[in-house]
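Take a look at this one chain, the form predicted on its own, written out in structure tokens.
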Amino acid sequence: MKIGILGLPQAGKTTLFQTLTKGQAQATSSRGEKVHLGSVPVPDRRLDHLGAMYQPKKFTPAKVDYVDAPALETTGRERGSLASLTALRDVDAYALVVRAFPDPSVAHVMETVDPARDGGWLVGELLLEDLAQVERRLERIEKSVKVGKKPEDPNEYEALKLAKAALESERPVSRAGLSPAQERSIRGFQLFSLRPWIFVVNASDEQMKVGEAGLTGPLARRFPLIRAIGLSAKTEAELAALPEEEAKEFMSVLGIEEPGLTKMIRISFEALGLLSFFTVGQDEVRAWTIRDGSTAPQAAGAIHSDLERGFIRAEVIGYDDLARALTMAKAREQGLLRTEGRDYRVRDGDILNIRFSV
């Protein structure tokens, strides 16, 4: 899973990125634009417990990659320039950071602090970026049509027309009513509005104590289909720098129930419709990330294409059942281990052992 982080200048976007990646980030460039890349393991108490049970030679959590893009300038930026930033095209979702914290020493590019306004501006910019790209491609196709050539892919042509109509109505392409074939035909354009967006409201500690709902409410009312969370990037950065026990104590004092890293990953999984399943053994305990609704063969394919191609059946047990049984042998004796076929839809927390033949 890869998340692109976008926002206006001075919104706390890079502070959030440094917090999420715990300072383990690399600077790189794309077409002259500097971006930061970082990767973090997905915290999962279930996987930690499985690691303690099996003491494997290798322990592999799922991971999340973050891309911190340059701040979006409100003036002087050529339309379509954002879409040309390669590092931002290869992501699964976008975190749109908006500022709520008041700080007279940090000027706001729009002079006043208004998260709902800033969120609307960011959404508008992304829709306009998509519209510019869709119009350019449609123009090329329609020039060919005028001279008697048929579109190479009718699905693409129809999808682009639907996408343009949606974008002109200020709706994302994901809400344009594309058929699966039409969506596949334009997937290569990697349009911003074909992927989920998450608002991250960067607030002060005082604002967080009042309640997250008050921070995210205005955005939720204006954009009911976009998930929103509130956090203090500055405080989360301080927490990330502390040893685990000290961080827990600090969180307790501040009334923080869930670290920002965990909160971001949880809501990203929800926005993308993802779940985790596990494989266990003495050699390796590992978490795998797949789409919710994936079948057992598709889960096998996440491990290796040969397993999907030669899939026979899957031995399945839920994490909770194995944790109660304490060992796989006892779970088998208790009838908790079951055999599932090709139609089985994998559940979050399942532990799979794939039987296959190639």
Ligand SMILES: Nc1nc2c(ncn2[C@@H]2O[C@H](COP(=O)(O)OP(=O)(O)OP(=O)(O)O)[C@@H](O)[C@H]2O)c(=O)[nH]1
The other form holds:
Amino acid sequence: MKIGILGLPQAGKTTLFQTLTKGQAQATSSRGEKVHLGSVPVPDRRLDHLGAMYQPKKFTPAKVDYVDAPALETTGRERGSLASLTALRDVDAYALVVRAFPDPSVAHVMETVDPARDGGWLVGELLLEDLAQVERRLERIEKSVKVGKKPEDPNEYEALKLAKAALESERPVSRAGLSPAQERSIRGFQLFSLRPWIFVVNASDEQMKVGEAGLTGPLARRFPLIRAIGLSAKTEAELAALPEEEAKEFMSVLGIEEPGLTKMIRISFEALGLLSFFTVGQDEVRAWTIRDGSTAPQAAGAIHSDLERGFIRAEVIGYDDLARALTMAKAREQGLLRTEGRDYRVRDGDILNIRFSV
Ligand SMILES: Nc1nc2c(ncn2[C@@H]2O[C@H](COP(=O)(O)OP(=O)(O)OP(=O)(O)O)[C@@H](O)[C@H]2O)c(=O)[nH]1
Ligand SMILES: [Mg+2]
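Can I have the other form now, the form predicted in complex with the named molecule, not the form predicted on its own?
Let's see the whole complex now, leading with the same chain.
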């Protein structure tokens, strides 16, 4: 899972990135602008427990990659230069950072602090970027249609027309009503609005004390379909640098119930419709991320394409059942291990053993 961080200048994007990646950052340059890339393991108590049970040679959590980009330009010639940032295109979802913290020592490009306005501006800008791209492509196709040529790919042509109509009425392309084939035909354009967006409201500690719902409320009312979380990026970046025990103590003093890191991952999984399943053994205990609704062969395919191709059946046990039985042998004795076939829909927390032959 890869998440792109977007926002206005000085909204706290890089601070959020530092929080999420615990300070690790690898800066690369995209057309002269600094882009930070970082990768973090997805914290999962279930996987930790499985690791303790099996003591494997290799322990492999799922991971999330974050991309922190330069700010979106709000004015002038550079406005819209965003589209050229390839590092930001190749992601699964976008975190839109909006500033709520009042700090007068940090300038705001729009003079005042107003998270709902900034969120609206970002959404508008991303939709405009998509519209410009869709129109450019559509014009090219229509030019050749005018001289009597058939569109190369009728799916693409239809998809672009639907996308344009949606964007013109300020709806994301994800809600343009595209068929799966139509959606595939325009996937190569990597439109912003074909992927989920999450608002991250960057607040002060005082604002966090008042409660997350109050912070995200104005955005949630205006954009009911976009998930929103609130956190204090700066405080959490500081906490991330502390030893775990100390960080926990400070968190309880500040009244932070869930660290931004896990909050972000939870909401990203929700927005993307993802779930985790596990594979276990003495060699490796590992977490895998798949789309909710995936069948057992599709889950097998996440491990290796051979496992999907040669899929025979899956031995399945839910994490909770295994945890209760204490060992796999006992679980087997108690009949908790099931055999599932090709149509089985994998559930979050399933432990799978794929039987296959190629
Ligand atoms: N008071 C306060 N300051 C913050 C918070 N988050 C970020 N800042 C400060 O705001 C300034 C900008 O933060 P960055 O994380 O660099 O913001 P950015 O969005 O990456 O900025 P650009 O990349 O320059 O657009 C820094 O001085 C931060 O210390 C916060 O939650 N509270
Ligand atoms: Mg930055």
